[in-house]
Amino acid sequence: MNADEVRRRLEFYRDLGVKQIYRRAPRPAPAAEADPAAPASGDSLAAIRLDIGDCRRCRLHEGRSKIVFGSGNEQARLVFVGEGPGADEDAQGVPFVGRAGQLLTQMIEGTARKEGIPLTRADVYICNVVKCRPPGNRTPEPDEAEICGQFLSRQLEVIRPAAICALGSTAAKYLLNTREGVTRLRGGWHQWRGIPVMVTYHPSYLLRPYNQNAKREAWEDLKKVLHFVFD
C-alpha cells in the first residue's frame, strides 16, 4: 500500500468517527522442539537435573538404583569429573562417597591444608561423565558416555569453573576428545571449551597397593591444580 492509499484509508476511518487505530502485534513464530540435552541460554543445574528426569536414554538405566547427578558448590572454581557411579554412589545418589570418594576427599582437603589453601570438599563441585552405575562397575561404552556426557557438558558450561580436574581415562577421553591414556595426559594442562583441564589418576586406581608412584604423581597434579585456581 502506497502513501496516497494510506492517507485515503485514514481519511475514510476519520469520516466514520474512528479516532484511534491499533496495529495488531505479529504472532510469534512457533518455538522449535527443545533438545533436553542441549545447552540453553539461562541454563541452570536445576534445569539440567529436571531435563534428565527418570532418564532411560541408554541401557545404563536398567540396573541403576539412583541417578547420581553431582554435588558440591554450584559456583565452584574447581570441578572434579570422574567416570561413573559405583555401588555406594548408586545407593546414595551422591558421587564419590565410597572408598575412592573418601580418598578423593582426603586428597583435596589434605593437599589444601598442606599448601595453606582454605578449601574443603564442599567448596568444589564433583560429578561424573555418566550418571548411572555401569553393571559391575565396567567402563562406560562410547555411546553411553556420549549420551550422558551431553548433560555433563551442560553442567560445566553452567558452572564455568577456573579449572577442571579429570579423574581417570574415561573423563579425560570424553573432555579432551582423545584416545590418549592418563599416563600420557597427566601433569600438563589441556583445555575444554576454553577452561583449563588437568588430568590425573582416578582415586580407585590409587587404592591398589602397587600404585605407589601413581599416588605421588596424583598428589603433585592436585597441588598444581589448587595453586593454579586459588593462588
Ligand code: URA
The other form holds:
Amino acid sequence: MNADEVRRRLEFYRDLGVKQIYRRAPRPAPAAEADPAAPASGDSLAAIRLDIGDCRRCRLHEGRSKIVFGSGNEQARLVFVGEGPGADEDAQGVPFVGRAGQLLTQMIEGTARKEGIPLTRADVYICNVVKCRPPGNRTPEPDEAEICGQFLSRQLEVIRPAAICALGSTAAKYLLNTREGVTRLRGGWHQWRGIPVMVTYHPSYLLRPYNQNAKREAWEDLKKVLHFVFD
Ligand code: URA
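Starting from the form predicted alone above, please write out the structure of the form predicted in complex with uracil (URA).
Zooming out: every chain and molecule, the one shown earlier first.
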C-alpha cells in the first residue's frame, strides 16, 4: 500500500468513527526472500503513515483538517523539506499546493529545464517538518517540531535520498540542529545523518516583492542541488 492508499484507508476508518488504529508488528520475511536493498529496520513510508494515525500528539491537531504526510516519488534522489502545511495544503492533504507550492514547482521544473535535466515535481519527494497546519500559519513551536520531526526523520531514513533541500529556517533548524539563519546557511553543503543538505529560502519568503535578490540566490542554490544529484 502506498502513502495515498494508506491515507484513504485511514480517512475511511475515521468516517466510520474508528478512533484508534494499531499496527501489527511486521512479519519477518523468510531469509530466502529478504530484500538486501530494503532498509535494515524494515521501516516504510506506509508504516510511518500508519504510526501517525489520527495523531493527537501535539496541539496542532486541534485546528487541522487533514494531516499532510508528504507526496512524490518514494524512491526520490532529492527530497524537499518545508515548514508545515498552509491553508491549501490543510484542505487538500498535499504539501506545497498553494501559492508557495506553485512557486516551488516552477522553481524545480524551470531550473531543471534550463539546466537540461529531465525532472518534474513528481520525480522528487516533498514533505514538511510538521504535518498539521499551525494556526494562522505561525511558525511551529520547538516542541511541535520535535514531536512531529521524528516522523520526518523516519521518512528521510526510509528514502535516504542523494540530497535534501531544506526550505527556510524551520527545516534548517530541525535538520541541522542549529540556530544559524538561512542567509548564513544557504549556498553551501551541510549534512543530515550523512546525507548532503542544501539550505535555501522558503518559497513564501520569495513571494514577497522586495526579495528579488533572495530569489536569484534561491535559483543558484537549486541549480547546485540539481547538478549535484542528477549529473
Ligand atoms: N509551506 C510549507 O512550508 N509547506 C507547505 O506544504 C506549504 C507551504
